[in-house]
Amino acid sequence: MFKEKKDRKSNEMVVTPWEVSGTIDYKKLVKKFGTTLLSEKEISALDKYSEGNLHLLLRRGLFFSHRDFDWILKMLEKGVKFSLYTGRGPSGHTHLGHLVPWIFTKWLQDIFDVELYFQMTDDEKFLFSQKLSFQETRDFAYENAKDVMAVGFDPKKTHFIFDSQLTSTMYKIAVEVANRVTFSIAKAVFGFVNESNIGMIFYPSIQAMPCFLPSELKGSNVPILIPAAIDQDPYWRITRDVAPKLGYYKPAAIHCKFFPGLAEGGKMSASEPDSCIFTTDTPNNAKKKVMRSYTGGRATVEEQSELGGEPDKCNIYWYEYYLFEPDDNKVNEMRSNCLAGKLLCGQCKKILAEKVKQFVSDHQEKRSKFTDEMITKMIIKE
């Protein structure tokens, strides 16, 4: 399917839109994608149009890089709102690694009041899965969907793009982009071999779309911010370079650094189970799950006493760092007794445990209100 894998140390980074393994170094995958680190200046205009609320995944670092997210800002600064693009590949149930982009994404749509054109790429898990139907995939897709709504998007202005359901408009778009980009720069780009389907290499021109979608419904140039995992880069890249081809904008982003999960290492990984907080888990089965995960303790009691632990390490201090502790006091004093060796693992899991399962209990509630009949009515149609 794509360039055979060279034996690899456990260790190595890779980060491609369909793998990320190995030890991330955000500095040099910024370095490697070309992308920009978020500066002090872009973070403080968040903060004043935000009146003083920056969200958290922002302040704590989560996002951490863009491509013209300062352009986004002065456009702003003209009086020009901008629209929000970020999507989801329906492989299976949603879990929390996959919620964390949105909830930013929810939260940029309140400040500054823009539309949300929501991408379900179910064709895409059809075709580089090879284990999905293709019906599998349009069902997942409608699952996500009510995931994403339950995370309190503003119905009036959020829209969903199903790439099974594509208008005219959508194939036009993707048509034309599919034009302007050569097989030598995706395979480049995306490691395409000759074993891979056509459908994988024209897919790019479909993730593109959306880019482009707001200014010919609108019929004016529409200035897009995409707030997504840094993995997703390679494809923005290219869409950038099609857009003055065609006339519009080039589309910005905005990054985040992958959500651990509970395992030792890597990200939250749906191929994984037991290193995910899945949105269909029962609150009681994730706080279990958190009861489990791998922290950053000693052996024992007595050297975690001694020595200390190591919170660095810990994935119940990054997702109480992260996301469940909005207090710096409070998630600074559990670092400091952490080092100090005053906190046990077991009383942090305990905390964290009751968190996530009110957080899940919240969620499933929120997203037992929509049906499939009310993702259809938010289907763009033509």
Ligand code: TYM
Contents of the next structure:
Amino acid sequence: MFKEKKDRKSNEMVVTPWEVSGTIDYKKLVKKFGTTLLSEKEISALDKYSEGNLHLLLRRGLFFSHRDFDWILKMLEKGVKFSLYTGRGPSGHTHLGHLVPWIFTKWLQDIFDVELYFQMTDDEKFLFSQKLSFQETRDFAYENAKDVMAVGFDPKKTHFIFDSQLTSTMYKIAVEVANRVTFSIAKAVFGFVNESNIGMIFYPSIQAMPCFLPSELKGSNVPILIPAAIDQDPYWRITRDVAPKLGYYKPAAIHCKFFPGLAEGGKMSASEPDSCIFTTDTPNNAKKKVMRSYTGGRATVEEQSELGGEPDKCNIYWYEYYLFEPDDNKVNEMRSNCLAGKLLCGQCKKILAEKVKQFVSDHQEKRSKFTDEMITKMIIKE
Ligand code: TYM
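Okay, that's the form predicted alone, but what's the structure of the form predicted in complex with the named molecule?
In what comes next, the whole complex appears, and the chain from above leads the way.
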């Protein structure tokens, strides 16, 4: 359905909204995509707004790149508030990687007290997967929405867009966008080919639409900030080209790197359920997955003591570093003890496994408070 994978070198970096593979060099990716690394200036502005409580995901560099985030900050200085926009393609249950941008988005909603528009692309996953029925993706959209709300968003300021329930305003915006994007641009950005179905070709205008919806609903231009992993950036490229033609602001974006899976090299694969933690795993199963994870450990205890471990290759270390260990001293200690061969992988796994078990159990408790009816009430209907 896309350009062929022919002639790819085995570890070639591929980052598209549908495929992330190879060894990712984020500096190269930023250059290739034309985005900008977050600078000290933007980070210290966020530090100030959060009164010194900079989020771990930012402090430790998982969020690392942006488009026009400096402009969002300038507008704030002028007293112009932005709205947040993010989303999910409901192709299955939610995993820890999906939660990462949502956790960060919630932090932004708390600090700036702003509205969030959350898109559930049940159409996208039906059109692109070719394996799931439209009913299945629509059902997953409700399940995933409960995970979104379990992250703790303010229900009064959070609005869902379910693509299978588009309103006339949403459709009007999508058609205006589609009218300004040629097939040759869509092909160049997304790699569509003759075999791509025509729904796929129209779809990018649907993902662009929420960037302009708040302005339409309010009747005046609203700056938009999109927190997401960098795989979604191709969408914002075409949306930003179209925005001035329609009289809207260009959406700004803040990008994260990919939170690793549990397989070797931090890989996460939908066909390997053990390679990531799902929010629907039983807490005990989540714990077992951590215990089975790939680490940067040596072949034997003797070698580990002699040569030391390799934290940079270790999924356990990155889980602690990015999400599960907020204390800088503890995480530094873990790193230096590992490098010095004073720590065995089993010890680290045990500590993280307990944290992940607790995290999944807490998340499920929060998730269970949301019903389909509650989600339905939060879907924009006009
Ligand atoms: P989807 O469902 O593939 O992913 C949902 C969100 O999770 C991010 N993500 C990750 N972030 C960190 N580490 C990972 N390992 C990881 N895997 C996925 C994605 O970047 C995304 O933010 N087409 C979109 C749905 C969508 C959307 C949006 C996403 C519609 N509008 C606006 C972001 C912003 C999709 O299929 O996302």
